[in-house]
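First, one chain by itself in C-alpha cells, the form predicted on its own.
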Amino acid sequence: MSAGFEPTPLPDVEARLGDRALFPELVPWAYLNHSAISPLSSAARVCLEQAAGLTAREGLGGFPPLNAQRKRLKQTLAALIGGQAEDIALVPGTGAALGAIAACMPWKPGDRIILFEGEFPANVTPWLQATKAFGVEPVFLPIADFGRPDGPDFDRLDAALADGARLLAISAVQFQTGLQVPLAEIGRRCRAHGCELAVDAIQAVGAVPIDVDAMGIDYLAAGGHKWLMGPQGAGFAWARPEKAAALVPRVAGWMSHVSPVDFLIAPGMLRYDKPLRTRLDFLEGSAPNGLGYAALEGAVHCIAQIGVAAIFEHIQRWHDAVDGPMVERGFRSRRAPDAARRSGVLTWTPPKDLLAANISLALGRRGVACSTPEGLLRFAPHWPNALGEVPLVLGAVDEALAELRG
C-alpha cells in the first residue's frame, strides 16, 4: 500500500452462487452477455460512488488512498492469474494492452509471429500493425484444431513453431464458440521452441481459471467490462518480469518514471533522464482511470470471495441444463465435447429457417438479454445467474420460436 496512506475500504457484501440480490436495478430476469457487457453490481457502484464522493471533497487529497486502493487490486488480480502483483499493469482494456506490447517488443527484422484464424481483432490488430512497421511476418493457423472432437490436432502448429517464430498470440477463450483452448499445452510447445506465448484473456479471466506459470504465459491482457464484471475502460495486463524488462518502452509517458511525481513536491527534481521503470507498470505512463478501477476493484471483490473454480463449475451446471433442451428444439450446439475446452461461453447455430439477430431480438422483449456474434446465439451466464431461470429461458424460446414462425 502506499506509506501513510490507507485505501478506500472495501464493500460489506456478501456475494452468493446464483443469487443476484447485489443487481437490484438489472432489467433483464436472465442476463446471459457477460460474455459482451457485464452489468455493475452493487459493490462495483459503492465502490465507484466512494471514489467519486472522495474526489468530490478532497480533489487532489483524494490521490494517495486512490492510489493505495490501486495497489490492493493489483493484489487481487493477480492473485486472480497466479502472478505478482508486481507485475500487472492497471491500463485501459484487452485491445490497449496488447497493443502496447506489441509496439514495444524488441523486433527484428524477418521475426515470424503465429496468429489464429476466427480470433477476435483485438489480439490480431495490434500484432499486425507491429507486423507492418518492425518487417516482421505473420503467419496463420486455423483455431479449429484445437475444437475437435477427437481431441486437439498440434500438427499445424508444430510445423509452425518448427519453423521459428518470436512470438504466438492466442485468446484463452473464443468469443464465438466458447472453446477454451489447451494453453498449458500450447504453452510447453512455445517453450521448446524458443516462442514467446501472450494471451487474451478477457473472455476467460474471472470465469475460467487461469494460471500464467502452470501454462507457461509470458504476456496477458485482460480488459474488465466481461467476466471480472467491471466498468469499460478498466482492465490489466501481466508480463513476466524478464520479458517486461527487455521490452522497448516506446509508448512510455511520464508517470513512466521512476519516482514520477517528485518534482511536484520538492524543488530541483524536474528532469527529463530519470530512468523508466522496468516492469510491464511502466505502461501507465498517464493519469489513471482512478474511478472506473475502483468499481472494478468491487466487481473483482465479490468475484474473490467465491472463487473462479467454483463460478467455473456453477457456470457447467447452468450450461449443462440448457444445452440438450436446446438441441432437441432444433439449434446446433457449439460446445466443446471436451469439459476441459469449455467455458462461459456457450453458443448455437440456429434452426435453417431463422436468424440468430432475430432470436436474440425475440428474446429480449422476454426478459432475456443475449448476444448473436458472426449469427450464432450465445449465453454467457455468471454467478448470479440461478439454476433456476433455466426453464424460464427455455420458455422464452419457445414462445421467441412461435413468434418468429407465425
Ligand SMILES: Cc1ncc(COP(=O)(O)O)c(C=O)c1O
The other form holds:
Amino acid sequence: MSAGFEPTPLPDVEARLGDRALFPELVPWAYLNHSAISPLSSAARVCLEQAAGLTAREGLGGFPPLNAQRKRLKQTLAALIGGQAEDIALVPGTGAALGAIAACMPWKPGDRIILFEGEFPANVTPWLQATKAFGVEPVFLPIADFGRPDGPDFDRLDAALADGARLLAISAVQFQTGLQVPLAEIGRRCRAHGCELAVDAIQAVGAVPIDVDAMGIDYLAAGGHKWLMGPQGAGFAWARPEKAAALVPRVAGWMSHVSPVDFLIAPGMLRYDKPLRTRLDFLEGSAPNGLGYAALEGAVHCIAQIGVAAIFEHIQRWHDAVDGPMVERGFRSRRAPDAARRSGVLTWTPPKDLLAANISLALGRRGVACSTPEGLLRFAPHWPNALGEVPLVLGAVDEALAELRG
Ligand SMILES: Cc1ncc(COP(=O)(O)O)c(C=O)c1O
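Let's compare: the form predicted on its own is above, so bring in the form predicted in complex with the ligand.
Following is the full complex, with the preceding chain placed first.
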C-alpha cells in the first residue's frame, strides 16, 4: 500500500539521559509516573502535528506517507523486543490485543490456562472471557512465587505445567511491586510442556530489555503510553508467525484481508472471499489511528536513540539513590533483592501511620508526580529524569511527611 511513498520524516531531536529538554511544558518538576501515563515529548508532538497537518492538507492523500511511517515504526518496535516487523500488529492497547488473541485462539474444550493472582487485569480478563466462551479452565497461581526474597519458587508452576496447560499469561513486570518476573525460566518451562506463553509487556518495553526468543514468548502486547512514552490508544502486539497463522481470525475486519484497499482503486476487485493475512497484523482490521502512531514513533525514536540497556541502567541508578533513604524514613521497600528481577517501577509500603494516597497527594502539591497502586507508593522515572532530582524528591518526601503528621 505504501509502495513508492516516502514516510514522514523522523523528528530532528537528540534525546539525552537525565535531560528533560524535550519536555518543555511538563509541570511536575519530578515526573515519576511513567508506569501510569507518560507525558508527550516534543519529539512525539512534532510527529503528531506533522501527521495532523498532512491529514488537514491532504485528507486521503495523507494516508500513504502515514502508512509508510507505520511500517518504519514497526521496525523500531520489533527491534525493541528482538522480533521481526512483519510479526507486529499496531493495536489500541494491551487489553485490546490480548482480548483479540484470546478470542482467536483455537481452543479445545478442557484446555487449561495458567493465570496469576495479583496481576494487572489486562492479562486476566481476556483469558477469563475465553474460559466462559470456549469451555477452557483457568488455573490461578500466586504471582508472589516469583518475588520471594530468596529467589523465584517454581514448584507450583512446575506442578501446574505437569498437569497440562495450553497457555500461560503473565506480565513481564508487575505493576505494583515492579518485579521483573523470570521470563526466560518461565518460557523454558512452558516450552518443555508444550504450553504457550502470552506476555503483557506494557510495564517493560522501552525501559527493560525484552527478547522474545531468549524468553520463549509466543504472544506479546504493550500499550504505548507508559514506557514507550507515546499517547494512549496506540500500542502494539507481536506473535510468533506460526502462532499467528494458527489463530482463528474471529475478530477480522475489512482491512484484515490481503490487499485490503485494492477495490477502492481498481474496478472488479470488490470481493468478500479474499484471503485474510496470516501474520498478527490481521488484527489491524479498521482504518488506523494514524496520528497516534505518528506520535508513538516520535516517542520511540528517542528511546531507540538512547538504547533500552542504557535507559535501564540509568533508572536503576536513580532507584539506587532513592531506595535506602526512603527505608531510613520508615518506608518498606518492595524492590527485588536480585538486580535481574528489577525494573523501572520502585514501590514502598508506607509507614504504618500514613496512607500512600495522602503521601502522593502531598508530593503532588510539591511538584512530584507519583502514583499509589494497591496502596503502595510508586516512583517510576524514565530516561529524562536526572539523578540530581533525587535529593530534591527526598526533601519533598520529608516535607510531605511533616505536613501529614501535623
Ligand atoms: C501490567 C499492566 N498491563 C496493562 C495495563 C493497561 O493496559 P492497556 O494498554 O490495555 O490500557 C497496565 C496499566 O494501565 C498495566 O500496569
